[in-house]
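Given as structure tokens, the chain that follows is alone and in the form predicted alone.
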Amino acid sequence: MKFKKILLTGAAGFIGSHVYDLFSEKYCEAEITILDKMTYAANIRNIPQITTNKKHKLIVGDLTDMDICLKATKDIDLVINLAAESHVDNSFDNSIIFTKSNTLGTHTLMEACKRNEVDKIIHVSTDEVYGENIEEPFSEEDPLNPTNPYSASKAAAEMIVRGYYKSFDLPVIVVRSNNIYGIRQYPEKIIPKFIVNCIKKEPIEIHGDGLNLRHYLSAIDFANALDLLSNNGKEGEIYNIASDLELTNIAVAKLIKSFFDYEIDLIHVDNRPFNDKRYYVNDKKLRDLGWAPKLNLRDDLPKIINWYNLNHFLFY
């Protein structure tokens, strides 16, 4: 599909400027808006070709202000909300801010592309959604259970999301993805924050025992994803979108403290107020359409590092 004008909510920060790097360059003729609060987790350094590209822009605004979402979504044939407070630990003790953003956030910039008639939408949300699961992987099927503020304020924002999709037939796909990596990630995320701390010869602290489970997703597999579900998902559908990689939290931390040859303590900590065991989604929906992870964390990791050791003063 030949997409004219393309919004993306939430591109100056990690995720989202995967997301820019691959539109960007694939909808080369497109015009393409970034809808961004820039926050701590957002930079423009992400976004460079913003500044170059005559066809680009950026608006800074909150997707709480209807105003700005109309401006942002008038005459726009996709747009992708990948806007989202997003550190769990942060929603512990802010989690308000987290309903405002996520929940509200998502349910003006809904209400504006209703108004507006945008042709397509991909809203970007979480497999923390589900809740934890230790056997069987959850299907897009499943209900959802979250445990904490951030994946609760997730999942009302999802079902705003159906609600417009059932009520007005907005076109609306959304997505539920495992924790993502890549460079640009703002280092309080497992890995830059164990990243920057080998490289700073501090301490990696471990939640609790470090068994909780999670699978690691590239940013780069994710853009691609959603490309195709962009061209190829079907209106009013769920993806699950998967990596085939698992791992614990002190594995993680293990694996990254290997790159370095010298001695960075662990130190295990109080765990969350809730900290889910596992993350478990069966995505076969998604690769039936064709799409499958090309890229591997362990093999990643050495230029992630390289990245951080340019680049971690940048975050402080």
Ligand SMILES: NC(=O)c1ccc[n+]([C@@H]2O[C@H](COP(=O)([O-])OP(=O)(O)OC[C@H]3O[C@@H](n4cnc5c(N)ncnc54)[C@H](O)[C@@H]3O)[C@@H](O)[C@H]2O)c1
The other form holds:
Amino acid sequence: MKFKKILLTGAAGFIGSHVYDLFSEKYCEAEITILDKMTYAANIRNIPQITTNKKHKLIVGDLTDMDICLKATKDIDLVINLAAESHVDNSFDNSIIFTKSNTLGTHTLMEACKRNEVDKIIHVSTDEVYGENIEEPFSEEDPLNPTNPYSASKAAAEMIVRGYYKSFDLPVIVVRSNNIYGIRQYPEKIIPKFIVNCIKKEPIEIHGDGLNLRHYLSAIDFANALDLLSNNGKEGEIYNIASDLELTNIAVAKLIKSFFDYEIDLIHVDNRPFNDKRYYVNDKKLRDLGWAPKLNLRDDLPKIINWYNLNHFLFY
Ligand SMILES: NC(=O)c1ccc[n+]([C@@H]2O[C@H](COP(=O)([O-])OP(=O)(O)OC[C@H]3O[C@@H](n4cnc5c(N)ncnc54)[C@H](O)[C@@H]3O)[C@@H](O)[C@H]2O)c1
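Can you switch from the form predicted alone and show the form predicted in complex with the ligand instead?
First the chain shown before, then all remaining chains and molecules of the complex.
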């Protein structure tokens, strides 16, 4: 499908900036608007084309503002909603902003999409909405069982999205992805945090015993999955997006440490109030459409570390 007018919310943040890279290259004739509140996690340097490409524009605004959402979605044929408060640890301290941005913000955007009759919407959710699992992978039909304020706000957003699909035929697809890695991620999340610790020769702090498992998927592979679903995904459906690489938090720390030629201490600190042991999802439905990850963390780490070596000062 050729999209002529695309809206990306939250694209001045980590994942959205990679989606913007892909979509601005692939849909080079399209007008692309980014709607972003420009929180601490956003950076204008993540989206340099916004200032040079005359067909692109940035609206600095909050997803909870209906006037802004109505303006941003006018005449748009594809919306990808990536805007969110995204850091679980922050949600234990100040969870209200998570409900406002992630739940009310999504609701406001869906209402604006409905009023402006947007043709297609991809809503980016997370594997965390399922809660933890140990043995059997979650498929898209499994019930939601969020365990922290972040994942609860994302699950609540999904319920609203579902209601808009059922009640109003809103043409929306939901994606639930594993953890994403790549450059430009704010160094509060595990991979960039540990990299910056190593660059600054600081100890790496491990939550609890460090044996919690997470899968890691490249932001570039994720952007490709969103592109495929924008074109071939079925409205009203949910798609898991999984990675083949699963590591404990300790294994992530040891892997990152191994790229530095000096010793870095690992220290154990108090665990999160609740820390899901594992998120394991089955993404056969997406892979049947022809998607599979092409990149992997081990091969990508040298260039990611190099990027943080050059750019980590941008985050302070
Ligand atoms: N990072 C991951 O591993 C991961 C995994 C699965 C799903 N997700 C989801 O992917 C999406 C993007 O995550 P990310 O890691 O890039 O997050 P991020 O924190 O790097 O970026 C989020 C962006 O949203 C913007 N934003 C926040 N609140 C807003 C609001 N009220 N109005 C407008 N803009 C607002 C921020 O300014 C920022 O640019 C989120 O919806 C997140 O839940 C992330």
